[in-house]
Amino acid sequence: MLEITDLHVNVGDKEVLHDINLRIGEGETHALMGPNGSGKSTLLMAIMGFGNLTVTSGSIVFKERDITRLPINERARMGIGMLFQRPPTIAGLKLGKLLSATSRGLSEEDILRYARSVNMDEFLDRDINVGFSGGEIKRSELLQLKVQQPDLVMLDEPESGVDLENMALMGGAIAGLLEKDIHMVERHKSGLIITHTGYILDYLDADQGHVMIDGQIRCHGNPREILRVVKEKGYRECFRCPACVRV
């Protein structure tokens, strides 16, 4: 589904990502962890194709096509979708209108059904994120992904600003989006999830975990084991880990 090779990315004149190598197979879900400011969100934005970033070397291949230089709209059409940690407020644009414009041929009834599934049916006639709470913003973002039905789902801290009740709702919806309700050999949706708390892993299984430190993916492994070590000893343990040192 996604293969990143020797990727280097600048933000302005500063190199933020170095030697990024990552492969996500079809139907796989990967969890990305790391300290604040380590470059995790920048990686998702580079995959999505945001224009304020510059790829200086390396490649991003999605579904066997090199998308390194493609604009963001073409990547979205190909099937890449992203839930933002801090999405913008868009006054004057109704949520329902955006959903109709970005859905893949869904009827109004289908869109309403999706909206009800995340308790957003009463928000369709409201301006996007205007006056929304943190949980409502995250549910709005998730609803947009549900109608887009991307093949690669990227989530930037879906737990951030979400209470436990909304987390259960979000977790179930994300699991459905990633086809966790069907056998792994039949899944076609892939995911890359940034998580600090690991709460999202209580609602869906991740196949692989990664730790990013100082703009580089330093180790890979079982996501729950990585999270356990980080909770017990902090990311400082990653700096001492022999596997990270070798990288």
Given for the second form:
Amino acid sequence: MLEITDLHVNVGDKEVLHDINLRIGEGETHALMGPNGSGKSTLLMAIMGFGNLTVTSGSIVFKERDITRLPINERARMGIGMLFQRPPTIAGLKLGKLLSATSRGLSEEDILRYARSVNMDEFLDRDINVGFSGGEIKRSELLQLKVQQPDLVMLDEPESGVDLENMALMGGAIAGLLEKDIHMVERHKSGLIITHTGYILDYLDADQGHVMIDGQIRCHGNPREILRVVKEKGYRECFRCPACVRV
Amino acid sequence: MTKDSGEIESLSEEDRERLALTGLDLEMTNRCGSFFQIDQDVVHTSCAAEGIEVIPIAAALEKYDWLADYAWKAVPRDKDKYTKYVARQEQPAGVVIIARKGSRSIMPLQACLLLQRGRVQHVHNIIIAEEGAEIHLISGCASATHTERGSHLGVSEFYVGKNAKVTSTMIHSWSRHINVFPRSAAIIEEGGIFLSNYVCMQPVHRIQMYPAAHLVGKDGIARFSSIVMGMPGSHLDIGSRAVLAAEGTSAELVTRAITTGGTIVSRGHVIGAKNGTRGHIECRGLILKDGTIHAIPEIEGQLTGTELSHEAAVGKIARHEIEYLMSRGLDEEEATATIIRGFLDVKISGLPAVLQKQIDEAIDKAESGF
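The form predicted in complex with the partner chain, contrasted with the form predicted on its own above:
Next comes the full complex, and the chain you just saw is listed first.
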């Protein structure tokens, strides 16, 4: 599904991601962990193709096509979708209107049904993210992804700002996006999830975990095991853990 | 004076389309009354609403002696050379609308002014809403397709009586050599509401206007909303002013300005002259191509019991907003147009849906120009 090889990414003149290698197979979900500012969000944005980032070398291949230089919207149309941690507020643009514009073929009833499923049906007439709480922003993002139905679902801290009650709702909806109800052999959707707390992993199993420190993926391993070590010893110690594979 | 409405039927298809851009509904569906003036000739007046009269000003001044007390009260006749020119005319043109006490029409009245052959079109309108009356006026002003040069001088005086409500939505559709000088003012009595909306999304040579609302009765409300686009060669100097001259009055002045190379000066002035008054000015400008947006908000408080504020922002579309929409699958052009459309989306509370729709349509039709 996604294959990143020897990727180096700059913000302006400064290299922020160094020699990233990551492979996500069809139907797999990967968790990306690491301290604040280590470059996790930057990696998601580089995969999405944001203009403030420059790929200086290496490649991103999605569905066997090199997308390293493709515009954002073409990546989206190929099936990459992203839940933003801090999406912009866009005054005057109604959530419902954006959903209609991006849904490609879904009926108004379908959209309403999706909106109800994440308790956002009363927000369709609201300007995007204007005055939304943290949890509402996340549910709005999730709703947009449900409508978009991406094959690679990238989630940037889906649990931050979400209260416990809504956590189960978010978790269930994300599991749905990733076809967790389907047997692994039949599953097509893949996921890349940034998580600090790992709460989201209670609702969906991640197949692999990666730890990013200082713009590098420093170890791979069982996501729960990584979380356990991080909770006990912190990130600096985590890549000494025997469960991890050193790069 | 009043000609046969056959004049309307003889209009070219192009001119009909231009008028439709300003909201003129030739079929009269969704309209309760109508006034149509081509150059200096009134070609049509009608009104189906009970208690509401629509009369050409010349006839109205003959019919009602008392009207003389209203003429040039809100707008002084010697305000400037344009008002002097209009006041000097022996044959005044324009419309008088009188909504009698308690009369009410949700359906709008339309006034259409077409500049066709004349070099100067002068108009003097007087709109009177008596106690408790409610009227909604949509005035479209346009120049005919082949009119290359000309000036439009329009004086409009609004008298909003006790607990009356008047909304005035003006949509302009000129061409690049036309000069436009509207001179409007409103006097708002106790509990009265005056909403003034202005839309200009088409090219023009020069527009200069600075309408004022004088809130002279307790708890009156005035709201000005302007949505304007400045294309290359256009110079729009547009302001609005509210004088909070009675306790509990409030005013809000909202502007959305887009330049694609033209110059827009957006002025606003709120004067808090009595206690318990509130005023706010909001101007947002979007520079799509190098041009000028110059916001000049003025707030003038004269005593402790007034609360006035303003916010103004001018800039380009944020790149991350475009990219956010692109990440949902919209291409760059669609994403940009979606954001601009949102930027211009000023929902005006208290405006009938049919008029909001008219405003939205005027904006939608201009979208190809972005």
